[in-house]
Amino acid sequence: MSRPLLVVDDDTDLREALEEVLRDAGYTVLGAGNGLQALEVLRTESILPALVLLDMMMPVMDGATFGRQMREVDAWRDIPVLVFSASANARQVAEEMGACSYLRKPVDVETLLKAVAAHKAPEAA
C-alpha cells in the first residue's frame, strides 16, 4: 500500500477540490480541517503520509503551531511538508518552519502535481 497524502486546509471546498485532483492523479490521500485534526491523523492512521500539504492560516490550530507539535514527533519529524498560503510571506514561513518548499494560493493543478511528485517521500522498499 503507497504512502497516503495528508491535505491540511480549512476550506472545505479548496480541501476537497486539492484531494479530488490528487486522487484522480493517483495518490491516496487523508484530509483535515485544522492543525489539530491533522496531529489526530498522523497519530491514528496506521501508515504515516509521504507529504503534508499545510495551509498555514486556520482556526483551532493554525499551520505553524502544527508544524512544531509534528516536529517533536521522532516518527514524524522527517515527513515533508509542503506549505500552500495565500500569505505575501508564504516563503519565509515555510523557511522557518522547515517546510521542504511553498506554493501561493490558488494553486495550479499542475505545479501542485509537480510539487507533490518532487516532494514526497520515497515508498518504502
The other form holds:
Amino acid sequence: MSRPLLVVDDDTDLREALEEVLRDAGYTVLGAGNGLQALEVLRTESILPALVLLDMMMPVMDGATFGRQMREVDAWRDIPVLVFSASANARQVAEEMGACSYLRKPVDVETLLKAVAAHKAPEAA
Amino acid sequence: MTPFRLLLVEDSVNDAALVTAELEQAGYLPTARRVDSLEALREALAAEAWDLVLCDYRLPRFTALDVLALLHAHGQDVPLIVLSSQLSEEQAVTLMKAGARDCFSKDRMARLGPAVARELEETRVRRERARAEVDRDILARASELLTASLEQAARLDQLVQLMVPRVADWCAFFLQDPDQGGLRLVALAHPDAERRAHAWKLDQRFPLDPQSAAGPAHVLRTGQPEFMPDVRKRPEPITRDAAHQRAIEGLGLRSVVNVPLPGNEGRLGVLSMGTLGERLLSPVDLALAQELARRTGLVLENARLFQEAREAVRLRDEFLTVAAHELRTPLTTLRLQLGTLLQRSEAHHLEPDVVTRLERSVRQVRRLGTLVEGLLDVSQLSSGELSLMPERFDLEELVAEVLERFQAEARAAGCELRQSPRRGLWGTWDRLRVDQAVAALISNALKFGPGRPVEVDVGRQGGFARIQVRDRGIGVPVDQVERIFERFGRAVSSHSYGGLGLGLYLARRAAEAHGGRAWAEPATGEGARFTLELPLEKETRE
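Write the structure block of the form predicted in complex with its partner chain for the protein whose form predicted on its own appears above.
In what comes next, the whole complex appears, and the chain from above leads the way.
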C-alpha cells in the first residue's frame, strides 16, 4: 500500500477541497485540523505519510510547533513538510523550520499537484 | 531720575553724603549703601547685585587696590570709580592698570555725573552682550541635546542642568501625566541635595492642584507664562493649604518663572525655574525660559507623534497579517474547488457550456486573488519598501508561465499573446514580485488592446534584463505616461475601464526595489509599449 499524504489545515472547507484534489490525483489522504491532531495521526497510523502539507496559522497547535515536535521523534524526523501558508513570508517560515518547500495560498490545482509530486518521499522499495 | 544700586566704600559719612548729593544733582536716584571695611564689602557683594562702586583711595586699613582685588575675586562685573583728595599720576596709572574705570580728585566732583553716566551705560551694554552670549550658548546646547538620541528622561535632566546656575538657582520640568492628567515633576536641577529630595517628596505628597491660582498647574491650565520677580512681595500666599505653603516656603524660593511647553493640541507641561536668596530673575530670563520651553515642546511633540505613528503602523501590520490569512484561505478553497470541477467536467465531456462557465469562474477567482494581493501590497507599501526574497531563476521561463496563465483571458479578449524566442535569461530576483509585475503589464495590455495581438519581448540591454510588452490598443497620451504608474493612477475614466489602478504602480515599485525601472512609451503607430527593466548582476537589494 502506498504511503498517504497528511493535510493539516484548520479550515475544514479548504482541507476537504485539498483532500479531494489529491484523491482525484490518486493519492491516499489523511486530514488533521491542527498540529495536535496531526501528531495524533502520526502516532496512530500504521503507515507514515510521504508528505505533510502544513498550514501555519492554526488554533490549539500552530504549524511551527507541530514542525518542532515532529522533528523530535526519530521515526518522524525525515517526513518531508511542505509549508502551505497565506503569509507573505511563507518562504522564510519554510526555511526556518527546515521544510522541503513552500506554497503560498491561494494556489492552482496544477501548482499544488506539481509541488506535492516533487517533494513527497519516494516509495520504500 | 535714574535709579541704580550704588556701593560706597568710604569711611567718612560726610563725604558719602556729598557724593550722594552730587549724584542727585546730576539726575540720579542711587540706592546707596556705605561700607568702611573689607569684611562689610565682602558681605555686601555676596548679598546683592550692584551697578557701581565708588571708592575712596585711602581708608584707614586698606586702599582702593584691595577693593579692586576683592571685586575681581568675586567675579562680579561692577565698575569701580576711585575718588581721592590727593592722587599722584603714578597712583592713578597703577589704579587704572588694576581695573579701575576712572579716578579723580574729590575737589573735581563735577566730573562725577558724566563719569557715572558713562559707566552705567557701558556696563549695561557689556552685561547685555554677555547675557546674550549666555542665552545663545544655552539654546545652542539645548538644541544639541534635543536632537541627540537620548531617552526623554535623560534629555530633560540635562536640559535643566543647562540653566543652573548660569541663569537660575534651580530649574524643573513638569509634564502632564498621561494616565492621571495632573502635572508630575520629571526633572529637577538644584544645588542642594537635601532641598532636591524635599522637592521630589513635595511632588509626591502634594500633587499640584489643577485648580490652583498660581504656579505650574495654573500655567498649564491658562497657557499663559507666569513671572513672579519676588515671591516675598506677593500679597497672597501661593496656596491656601497652610502645610503646603510651609513646604513651599521651605524651598526658599525668591524669583519664579513658569512657562508652558506648547504642543499641537494644548500644553504638554511646564518649565519652571527660579532663584533662592537674594538673586532675582528678569524679563530676559523669562524670554529665555519661553524659548527653551518652545523648543522642548516641539521635540516632545514630535517624539509623541513618532510613537503614535509607530504604534499605528504596528496595528496596521498586525491587521494586514490577519486580513491576508482571512482573505487568502477562502480564495484557495474556491480555486481548488473550481479547478477540480473543471478537470472533472473536461474528463467527463460535459456540455461545453458548463466548461465555459467554469473557466469563467476560475478567471474571476484568479482576478479576485490579484486584486486582494494588490490591496495588501499597497497598504504595506505605504509605510516603506517592498521586502524582497531573491532567488535564481530563468526570466524567460517565468514570462512563459505568466503568459500560459493568461491564455484563457487572452482568448476572452480576442488577443493573441506572442513571446519572443527563448534563449534563457538567468538572474537573481524575487520570483513572486517579478511574476506580479509581468502579470500587471500583460493584464494591462489585454485590457486596453482587445482584439489585437500583444507581443512580449524578453532580452538583455547592458547590465539589465528587459521585458517589453507591446499592445495595439488605445495607447497612452504623452502627458499621461507617468501618471499611470502612480498609486490609483489611470489615464482613462474609471467609468469606461475598471480596475483599482494598482497594477502598474506595484510593477514599478517592484522594479525599483530590485534596482530597476518600469516605464511606458506611446509606441509608434498605435498602442503603447511598457518596459520592465531588472538588473542582471548582484545589484538586487534585500
